[in-house]
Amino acid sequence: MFQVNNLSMIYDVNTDSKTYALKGIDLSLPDKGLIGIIGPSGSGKSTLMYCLSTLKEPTEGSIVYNDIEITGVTGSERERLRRREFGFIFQKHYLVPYMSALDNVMVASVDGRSDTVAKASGLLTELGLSEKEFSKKPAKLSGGQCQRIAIARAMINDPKVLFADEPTASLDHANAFNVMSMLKKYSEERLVIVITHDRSILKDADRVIEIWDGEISK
């Protein structure tokens, strides 16, 4: 699914001190399975994981995706793999704050189906939500409810490819290990790539990548 070759990213290219967040970069995923990207902060995953998904312009190598190169594409390109073949997870829910739990998902769908609302109470469900809780807004929900609400609007879609950026960074172990559970199960279909700095998380995982300085290790 992703053939990475040669990707790197510089900052302050033009000068003496160049700063590499990422340095040559070879790798190659497949179309399903989890993927955990692990490494200490500053290590480079998540930029590797925001050019993979089109978030960052790398500034040198190629990402190809499904026969694709990516770092070519349009804008509207890059919008259109976002919303229709990406899910994103992120540290940070990023809910609107004036819409209920439920809306928070239903607003991803890309769309309209009819079975819209069923589809986003089963993922809230499953993920520990009870149904009095669909209706409330984000400052009457937990850190931990409003991540997994995050985690039900990013599945929303049935993305191909499900970039989770610390999924679990907010939650407590019993809710961790569920969302994980969830992601290996959806992973088995799909394409779900894990970024943290946590190990335990990744005890299922398919394959870990250990970048370090911007440079997968050996």
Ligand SMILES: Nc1ncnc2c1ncn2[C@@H]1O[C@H](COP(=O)(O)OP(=O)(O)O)[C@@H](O)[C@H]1O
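Structure of the form predicted in complex with the ligand (previous: the form predicted alone):
No partners, no molecules, just the chain.
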């Protein structure tokens, strides 16, 4: 699904404080499965994910996604790709504070179908929220519940690829384990890429990619 060749990212390229965040990465990723990207802080994990998901433009190299060279596509086409095919989960949930749990999921839906309410409710139920929690605002819910709402939001458009950057970093062990088992299940039909610096959450990953100082070591 992804074919990455000689991918490099240099921040502040025209200054004395250049940072080589990615150094000639070659990588191939399948259509389905749970892929872990692990490495210490500052090793280039987020930069790699942002390049794959079109949020950042690499300095050099190529990323082919389903026969599309995504480093070459225009802004509006990149946006379409992101909205239609990719889902995102971050360390912080970034829920809208004045919207209910259900509205936070529905607001991300791109095709405004009449069954969006049913779909959003179904996702929240599957992710373990009870119906009385659907109408609550984030401040009235726990960190684990908020992260599950953010996961439902990332799934509402049936993305082909789910990108998760440190999705469990603000959760306790039980919630982190829960989130990972949901992502594992989701990866049976889709590609799920999870970035972490915590190896224990990747025990069920189909593949773990180690990144160190901008290079893949395994």
